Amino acid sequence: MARFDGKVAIVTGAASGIGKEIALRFAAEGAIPVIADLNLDAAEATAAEIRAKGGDAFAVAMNVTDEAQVDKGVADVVAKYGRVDILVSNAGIQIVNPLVDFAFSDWKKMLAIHLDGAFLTTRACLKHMYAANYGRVIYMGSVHSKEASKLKAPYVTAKHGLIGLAKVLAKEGAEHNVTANVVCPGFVRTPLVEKQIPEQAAAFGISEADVISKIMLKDTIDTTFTTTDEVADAVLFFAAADTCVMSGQSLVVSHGWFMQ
């Protein structure tokens, strides 16, 4: 029996990057992933994959800063399979500024994506899980979870405040058998962060070559980025969970940058 067999897993981002290959690792091991994603076309293209293979998955369109939208999404998980029993949060954007130039708009528009989304899409699972007495939720945090980088306020305060949300969620949720974990990746390389390479190269005046290997895996023990199927691992582990002891914990998955 494979270890997830007909649970229902929510990942939100579902349809690129680290969130496809938690949903893909998902089917695989017998989950039913429901894809969770701004682009609900991108979302369809990745179910109708895990289709294809052979697994069930359910495409919902969910912009993670809309509470009735969310709302409706995961009543909708519900409406179709009866139950939802991990929620990984893991949609996110990035937007690289110095804090005396950050625009008001993006700080509001990071910590929404961000913090937000994680808050309303775990209130929107919670009941379900609870009156289950299960649940595994599990955010999408960061090395920056645990430390600074310049240009990156709002997402180093929105990565370090899931931390606090997974801690708060792990008291309450005990009773009633819902753990939360918070996995922090270093850099993989994922649009997100391709998309950061030229970006910082124009804030310091650096080539794209030395953004690589003097900002981005200067702290990793073998100059290697973070895979996602690296980061799968950690967030399955996680979801795999038959107890709370670990419930409360995040984990650093960065190829030795930041050692607790």
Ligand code: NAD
Second form
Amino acid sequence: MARFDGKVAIVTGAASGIGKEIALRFAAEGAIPVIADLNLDAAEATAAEIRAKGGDAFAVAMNVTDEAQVDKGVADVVAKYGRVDILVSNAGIQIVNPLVDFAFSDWKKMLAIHLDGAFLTTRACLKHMYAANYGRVIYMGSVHSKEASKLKAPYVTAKHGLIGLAKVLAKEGAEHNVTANVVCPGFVRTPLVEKQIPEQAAAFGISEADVISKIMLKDTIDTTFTTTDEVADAVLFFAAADTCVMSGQSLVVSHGWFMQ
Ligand code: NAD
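Taking the form predicted on its own as the starting point, write out the structure of the form predicted in complex with ligand NAD.
Up next: the whole complex, starting with the chain shown before.
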């Protein structure tokens, strides 16, 4: 029997990058991943990839900042499968700019995706998790949940905020056997990061190679990018928790960048 047999796992932002890998890994270990993403075509493609390997998967169009879409998406999942066991709140974007120039609209957009999205998806899933007396919620944080970098004010603010949300959920959820954790990756070469390399090169007036070696990997212990697989390992570890023993905790997965 596989570790997640029969479990339904909603993964937001699972059409690409880290979320996609998490969905593939859940499917490989028996779960039914729900690919909830803004980009429905890409979500359908991920679901088709999983079904082609013999698993089940369900693609849902969901803008995590839209209360009605989140509530409908989760309701559709429960209507189809009768349950939601796991939520991985992962959808995210990056906008870099010095604080002095940051557009208020960009600030609000960042907080909406990372924080409103986490809140809305959590709230929608919790009703069903409490009724079932079981739930595992994992937020995609970042080393930037614990550390700061220049140009990333709203990202760092939002990622720190997820740790607070997870701690509250750990306390409120415990009596319902619902746990909450944050996984905090270092740099992973997904489309989100590929986009930042030329942007940071331009912002700092350095080469793209220097962005990688002197900024992104500077503080790792082995000059190595974190991989989507390594992040998925940590997510599945928390998702498989038998008890509340680790609930409320966050784990840095970063090749040594920011040790606690
Ligand atoms: P990605 O760009 O590869 O994938 C992000 C996915 O989120 C895309 O499929 C996109 O369509 C979706 N998305 C964006 N806005 C959305 C919205 N409003 N509603 C629903 N879906 C939306 O990015 P990634 O690197 O895989 O990032 C995933 C998460 O991991 C993000 O929360 C990011 O902050 C976090 N993270 C990434 C890194 C990294 O180095 N790549 C490091 C630490 C944390």
